[in-house]
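Below you'll find only one chain, the form predicted alone, shown as structure tokens.
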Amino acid sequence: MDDFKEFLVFLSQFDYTHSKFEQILNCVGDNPTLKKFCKTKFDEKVLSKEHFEQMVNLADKTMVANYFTNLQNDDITLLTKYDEDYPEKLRGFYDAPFFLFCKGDISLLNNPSIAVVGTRKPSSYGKMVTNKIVGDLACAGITIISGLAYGLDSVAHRKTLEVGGKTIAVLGSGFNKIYPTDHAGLAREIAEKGLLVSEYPPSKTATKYTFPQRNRIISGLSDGVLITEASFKSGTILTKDFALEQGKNIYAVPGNIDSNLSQLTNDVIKSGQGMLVDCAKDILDDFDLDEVKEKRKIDYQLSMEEQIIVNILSGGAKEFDQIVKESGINTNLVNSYLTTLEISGIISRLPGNLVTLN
């Protein structure tokens, strides 16, 4: 690590908030170092006396160095504002996290996706479109964000996963206090074919402070916010004003008028903030599904033939039957290019004879 990344290291280990660590920043001036940031004086209004004694305390290079090995031991990523492979699609906004931890795929970060989010009690009508929408999304190599929270974030993440699609969950939480412990295996199944991230270091407690400020990085990372089912006392409601702030698209699907849990989806409707959806291919064609598709040729060096497949896969999972007859393409080479995209992790084979984009 260079001098730079070093004192970023280390500055990682607190809870501050993104304009607490640019303060900081700003009192230690150019070239900020360990070394600098012990000998600096600061307002009390940055750092009380009380704080710095207890940073300064850990501002020794082999404590840091063993940080930083301890984060890699656990394979957590750490991205700060200055990194190449931070998310672009936060870089810009005043209160994008400083840090972010990341467990698993960090080229999700910067896919196409969708926010989904919802009560923590849906009815089975919100369970049941939350389903049918994400798991179509999914299949058309839409990367869905959400909270790991109970209700239709936990859904969210396990129809993705269901149908061999990506998924990142934003914890309001460190990685080591996963929250609601019952998704603690969830969270481990995400973190193996899909994302974890925090701005939280990993031993951080969750707090009722930290939900709403994981709710602006769901919205920041997507590129639009469904809401599927939430009343109006929903932490839904928060993330839907971040959507609003940082000018994402915002989709909602309708419920019934006597619904308290459809609330807040029918307001988002009436007032005009959000746009009515009904099923993904109403998303998929306000989202410009190209752009999944220009990626999947970027990332992949695939035959015409293969092409062909993956282009039809990317409406959905379809059956082999179905495959076949779309492509043109005869049984036997079919099942060959299959084979293919399987081994290179392309597709995936399901139950019930379907195929499906990864």
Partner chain sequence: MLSKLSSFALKGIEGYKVDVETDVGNGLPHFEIVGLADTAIKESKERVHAAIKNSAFDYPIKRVTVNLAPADIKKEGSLFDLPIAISILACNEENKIKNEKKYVYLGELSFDGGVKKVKGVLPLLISARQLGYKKFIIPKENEVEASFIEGIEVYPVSSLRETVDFLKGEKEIEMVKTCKFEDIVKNEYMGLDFSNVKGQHVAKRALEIAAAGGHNLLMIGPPGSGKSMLAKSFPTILPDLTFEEALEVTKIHSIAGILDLKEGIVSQRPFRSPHHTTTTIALTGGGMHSKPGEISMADNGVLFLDEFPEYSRQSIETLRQPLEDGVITVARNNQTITYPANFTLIVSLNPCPCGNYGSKEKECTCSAAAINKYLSKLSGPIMDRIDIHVEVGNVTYQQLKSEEKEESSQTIKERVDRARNIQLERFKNEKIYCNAKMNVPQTRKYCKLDEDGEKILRNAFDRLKLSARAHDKILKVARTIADLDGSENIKASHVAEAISYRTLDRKYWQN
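What we label the rigid core is the largest C-alpha set whose atoms superpose within 1.5 Å from one form to the other. Note that the structure is a prediction, hence the values are computed from the model and not measured. Numbering follows the first chain given and starts at 1. Compared with the form predicted together with its partner chain:
Remark: with the core as the superposition reference, the CA shift of Phe320 between these two forms reaches 2 Å or more.
Once the cores line up, the CA of Ile309 ends up 2 angstroms or more apart between these two forms.
Moving from the form predicted alone to the form predicted together with its partner chain:
No partners, no molecules, just the chain.
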């Protein structure tokens, strides 16, 4: 570790914004090191005396080395703006994160990727289209980026993992304070099979302000932003604005005009900010990638009754009672056929006793 790197590692312990880090670096001058930092006189506006003293207390070679080993022990890779590995996609932005804490496969950062964002409380339609499009994108080799939040974020992550694709989760907190806590297991899985990214030191707790900030990294790391379902109240609107600012492509899935949850997506389409997509191919065409390299083969011989049920469902999602009525098959058998169809990956069951073709 050279002196400059050491100094950066030292800085990364502190929870400052990217612009504050820039200012500190500017004040220290050329070739900044720990020693130089301790001797620097800081303007009160840049660094208050109190804060400076706290920092100086920690500005010790062995302490910094310890901190760095701890990070390594936790399998955390620290990327700074000055590293070669720092993703090129982010470098150009004025508000690019100064530090990126990464856990997992950092080579994913440069892959062709799509950010999938949407409401925390999706309808069954939202879940269905997200599953469908994300599944196809991931199979085609696109890396799926999202925010590990409730709702469509986690649907996107889970679907990607399910089909064996690559996914990046950008956190609004440090690695040790995963939010929401329910998703700690999901985060662990993503760290193993994909990549976790955060601009905050591991012990940082999520706040109201960190999530909007996180959204700029989600859109920044991506080559395009896909909004599957979101209302005007959703935080997704921020991601969309960041994406516009950063010049990323925006894709939106239309919804019913009377559905609050599709307000934002419909508006994006109407105002021309984004492109209407109804399948993964629409997005893949932009990437010059083949449609779906290896779609999961459905190798299953349908029985006659199962064919009847599939035919009924081809008109769209149906309620269970309706299937019983239209097929004329007994309830117990319908239940049994639906399970076998679901296991074979032909249909999905959704809350509200709904059944839909995949």
